[in-house]
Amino acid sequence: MNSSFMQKVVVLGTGGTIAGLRDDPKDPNSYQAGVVSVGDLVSKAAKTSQVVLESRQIAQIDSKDMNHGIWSQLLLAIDNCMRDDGVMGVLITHGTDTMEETAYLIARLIKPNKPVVLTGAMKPFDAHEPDGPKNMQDALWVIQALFAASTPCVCVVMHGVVHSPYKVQKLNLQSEAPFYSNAPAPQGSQEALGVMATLGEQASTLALEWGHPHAHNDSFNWGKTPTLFAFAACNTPPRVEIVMSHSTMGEHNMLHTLLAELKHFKLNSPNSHMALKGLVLVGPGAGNLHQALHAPLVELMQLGVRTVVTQRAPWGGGGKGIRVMLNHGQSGSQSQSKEESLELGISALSPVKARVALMLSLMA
């Protein structure tokens, strides 16, 4: 990296709360998203810049309205920044609802050479006292750092603190620091009683792990990844669902409903895009799954439905398998029936990264 020609961080605009502006200035929750265009937000985070900023309007949206095309758009604008060397960094704007699964989508699509940074707000942007702009100004000057030390990778920052894209998760709806990215310090510890390192030794814990070849392995073996171009040019990604196991599961369930509507498809292949590709079914305790999905579970398994299991709780899990049993024997019949255990693989990742990783291995 020569310093002498990055001096520009380009931020490219998504919209999400941080772009809000209040229907009723007497209520901080009425608000829209993705109403301030990122120029906006650019001009004034300038005033207390020490670098170049470039804005970029990708989308203006509600997070919660993420879709892939948007998503295609955002890759395909970061790589332009990759190749370009009058660029130090990438600062992404965007919605705290769906930060979590654009994070790692980057990460897992973009082999970054230099930092890029996802940030947003819980206030809009014409609050009494927005939250916009200090996180902004946080995040330039993790780039800063991160460009500083040669040292490139993808986060997300937040209330002054940097998470990686594989852990951070949206947990509090109620402060200005919704994600969490590691489990809860114990009582007592440094973490617990407010004492936290300063950004810049957040970064570069950060960086010395994203550089660690084992940092990202997941428990469950994805597979291959497709390459950001082929990620783009799907116009149809595969259709991955998300189903909890929970008590008092009957036995005609969703996946009942998934199972019915797979078999329709099936018999009606020109709608055979729309059919069930994927499930990541979330599981309490170590991700074990209510009996009640058993049998419809082995069904859409037979049928071609890559599934992945994850845990409820969001830390301590990942690595074990799930067995769930199958029966080829039909009931009442004079052949014996035989039992052999199908294993599913555990993934420590939440539920949401879970759906895209599968996503992104279908596509591959």
Contents of the next structure:
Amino acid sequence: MNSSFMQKVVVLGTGGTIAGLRDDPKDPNSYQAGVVSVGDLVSKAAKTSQVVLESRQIAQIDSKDMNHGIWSQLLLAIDNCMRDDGVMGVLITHGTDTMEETAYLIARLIKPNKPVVLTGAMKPFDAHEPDGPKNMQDALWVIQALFAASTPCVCVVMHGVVHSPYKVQKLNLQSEAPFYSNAPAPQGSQEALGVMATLGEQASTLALEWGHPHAHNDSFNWGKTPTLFAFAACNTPPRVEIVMSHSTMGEHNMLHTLLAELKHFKLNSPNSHMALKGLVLVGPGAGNLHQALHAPLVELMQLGVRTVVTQRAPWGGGGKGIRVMLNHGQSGSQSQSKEESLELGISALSPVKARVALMLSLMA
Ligand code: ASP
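Next up, the form predicted in complex with aspartic acid (ASP) in place of the form predicted on its own?
Time for the whole complex; same chain goes first.
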């Protein structure tokens, strides 16, 4: 990173509340996400920014509607910035609802040679006291700090805190600090957390961990990763569903529905891209699965559906794996049966991140 030459930060806009406008000025909760252009967000941010900002509109959506096409465009735009010596960092404005999935995807597919920071807001652009401008300012501080220290990495910056893309999750809907990163939020006054030095320190700690396997928050072996070009060229990403294990699970549950559908595809249209390829199971406790799930699960796996177990607890720690019995409908790591059981790995990633990871491994 040559600091004398690279001055510009490219801001890639995807929509979200940060670009939202209120429907009714009296009701702060009624607004539409993704209305204000990234050019307008940048014009406002430029008033306090110490670096030159350039904007590019990738999408204008509520992030609940994120799709493969927008992800691909975003990745290609970031990759362009990585190759452009005139760019010192990338700032992505994004809805908070699915920011954790996009951040994880970027971290897996982009090898950053300069900082890539995502931010958003919990209040719309025209709110009485919007949080978006402050979050953008903080994100720009982090980009400058990481750039100055020559420690590029991908991170999320929100409400004065820097979060790892591997760990960040939206857990609090009633606060301007909705994100947590696998640990309780840092203690301390928000004013103190918001200063540049603290942000820079948090970012550097994250960047130092970058590339270390433990930073990935997951010892699960996902196998190969596709290139971002292969990802972007794929029009129909493999279908991966998430199913949660819960109390009073019936003998006819979602896995039976998926199984019946898969059998139908195998029989009538074996090459259909709509056929299920991967399954993320979300289990309580250490990743335990209700016994009503076992029989259809084994059949799905025998039909080639790649499966991973995750944990319902937001600060799950992964685990060694569990065994699902073919005939007996029981599981447990103590099981002795060799021929009649299947081994399932447990990932410490959140279910939505594990879904992205499984999709990537199926694409590779
Ligand atoms: N629904 C919005 C979005 O994710 C929420 C937000 O941005 O905070 O686009």
